[in-house]
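Below sits a lone chain in structure tokens, taken as the form predicted alone.
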Amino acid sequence: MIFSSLLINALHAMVPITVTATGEILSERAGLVNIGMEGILLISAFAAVVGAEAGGPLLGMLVGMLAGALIGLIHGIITIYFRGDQTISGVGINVLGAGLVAFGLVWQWGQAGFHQVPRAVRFPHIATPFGSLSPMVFVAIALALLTYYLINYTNLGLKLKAVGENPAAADAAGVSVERVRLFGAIYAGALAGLAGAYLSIDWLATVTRSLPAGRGFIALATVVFSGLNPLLAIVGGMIFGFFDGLALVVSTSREVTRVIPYQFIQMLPYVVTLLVVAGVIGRARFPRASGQPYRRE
């Protein structure tokens, strides 16, 4: 009983992460950064609820994902075209995420803080011998291993890593910089909307002002652990992701936490995030344009 929990707890949990540091990779590897994952997370997470309370789960995914891709358009456009700080971009998007929601909770449902998605707009789970599964673990890993291909095997790849190392070569091949990163900044958008998604109508059933909890940010750190590869990008959200389910199943025991606070126990998916990226640190390569705009001679 406690493994079944466990393991459907540790898949659930491994699905934003992934999915998120899955599209930040392929972005990254064209050379563009955006630190603004938490607050993507949160605009989708809210923007589709909306769309689920209008449509229905499908539609609400759909939402998500293109909230998110319209905020990897703008981060994109901002830093790509208008030469702006990538990282003061992605601050941004942050801070617009925090206020935004906290006042659409109040504008869209009157409630400030919280909002509970109602039952019958919530995304199907799968019935399994272990317990109920969402299919988006099984889409998250093949968001993964797609991504892996189209960066390693096709054309579109090639451009993506020639612009990440030397955009100034890749422009004189005639490859479009800018056309090239403005996808990488939609791709990892969208992909950043699908998982705030996931959140909302899905894994978590609700909106609040603090949805993601710092998974963005978790999400970040799983990008330099897996050193710009999306199949270890499945590993980092699996380790966080077991953490989490452990944190969870350890934290309704209460003979443990008579001794430890759930508190503490809680705490234990972000600090072994932290000591597992603190060990790759030094070693991981990023592109030698990794966060330079680009400006032809």
Contents of the next structure:
Amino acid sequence: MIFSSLLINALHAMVPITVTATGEILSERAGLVNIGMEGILLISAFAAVVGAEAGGPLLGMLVGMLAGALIGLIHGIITIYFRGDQTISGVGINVLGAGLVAFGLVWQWGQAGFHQVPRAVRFPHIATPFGSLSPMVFVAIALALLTYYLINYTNLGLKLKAVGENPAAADAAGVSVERVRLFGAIYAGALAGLAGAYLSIDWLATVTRSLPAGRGFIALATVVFSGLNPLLAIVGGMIFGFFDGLALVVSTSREVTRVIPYQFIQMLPYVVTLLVVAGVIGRARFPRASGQPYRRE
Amino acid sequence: MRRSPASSNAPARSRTEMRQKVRTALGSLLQVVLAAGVGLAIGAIMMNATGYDWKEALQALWLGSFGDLWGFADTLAEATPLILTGLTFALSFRAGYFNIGAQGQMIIGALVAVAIGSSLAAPKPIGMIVVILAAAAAGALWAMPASLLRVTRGVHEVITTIMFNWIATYLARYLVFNVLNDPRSAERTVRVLPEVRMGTIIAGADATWALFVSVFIALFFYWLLWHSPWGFEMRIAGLNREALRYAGGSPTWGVHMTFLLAGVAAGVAGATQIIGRPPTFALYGDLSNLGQLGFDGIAVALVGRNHPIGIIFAAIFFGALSTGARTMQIMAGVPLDLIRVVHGVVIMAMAAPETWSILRRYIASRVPARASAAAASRAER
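Starting from the form predicted alone, produce the coordinates for the form predicted together with its partner chain.
Below: every chain and molecule of the assembly, starting with the one above.
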């Protein structure tokens, strides 16, 4: 009983982290960093519920994805064309997300801070012997595989890597550095948008002012952990997802919370993330032009 | 770095430098005003789109924050912790790092302020000083792992500081309800003793003498950064780590120092919300009297151009926004949280200072080639 619910929870907790990390990996390959993932998750989670309540769960997923892509586009325009600081723009997205969603909750449902997503508009699950499972688990793995293929076996992937490593050479070879990076920004935004939609209309079935609860940053830690390899984003998602799921399951178990206060159990995913990034990875190798705006000579 | 024009004539050179300095200062002031304007404009557009009366709202925003003496005092009360959390971000930024852990460091400072302030019955100024120093030390301690991990393991500080923010939040929730809880009131911790509470500047308003603590720390950091050898080393660590190494300095020492001092500022910010903010003088269970002050500091620092003096004025601007937002909610019915949207837009607008040089280059490309070349070399910095 505990085991199967732990398994299902761990798989479900993997999805947002793997999907968000996968998009960001592609973007970072092209030299564009977006630390605003937390904000994109939050905004798209909200947008997805608005979409789902208007036209069903599939529309909700689409709206969430579009909202994420739009923010990715804005981040791309600021950092690529206006050569803005990538980190500051990302921080701005996080702050903007907190404001938009807190404001939106009141405006849309007249409630400050919390909205329960009606059962009718939640994303449908598949019945398995262990419990009901979201099909998004398979989508997450498929997206990571697709992104791996995209980066390593396509012409576009070659351009992405060239733009990330040596934008001047890529430019000389006739690759539009700006356009390739903008694609990365939108791709990362769209995937984070999908992950945010999953949080609200699928897994957690709520919208709150802090729904992602740091998962955007845990996804960034996964990007570092993966060394920019989407296949390892699945592994990273599994590791962090396990502890995230564990915290969810264990914090409702009375036997455990009598011994360990539940606040300490809820700390677990963050502590594990710290330990993993501190102990396992050390220095990952990132593209040479990562975080640098490109300026044509 | 800006190269000063080569010249054999020293007074002429200093005059050109002076003119250059004034021009840079005016340029950044213009940019800040524009960013604030863009933020408020987008806020107004959103209010209009969602069916609120934006004119009434903006009027309420102004009246609530600068309309009368009490409103202005509340603005200053809101600015007090923002000066400090703004310094937290700015100091690390000066050294080339993104310390977004002010929130966690502030929470730890507030917890220590409650713990000591509620049990230490010392005569008036001594108790206050002890509480502030202890909160400062606690904040600094909470900031250290991030810089240690960055320097020794190369782990990005954005990830570590955020993780520490969450750990601090859950630690606070545990301590507030289980250790520091007030048996008479489930919603908050015990209150600090009257001896350590800071007095108000104007009777009936929220601003206390804590404001002067904040301003003092800002001025001290200014002196430290620009008029002391340690500050020079810290700033060089941010500008060019290799240069510092060649000059015999230790880049890691500068990093640890800036994180430590950043933590001090955030820790004191937590203390000011406990001993320097009537009427509760305690920490609420939902940590609502700390709010998002740690994150708001990022916007304050960016608008203040990461300069301690600029931060004081930026904190008053953002303090006015939060004070005015309450009036706006009461008078025009606009949800308080709209102001956070304005924060976000201002930060994003501040992210791209190159927009101005791109604009300038665009304008220059329409006038003779000489002016355009000058603009290009200026833009190149």
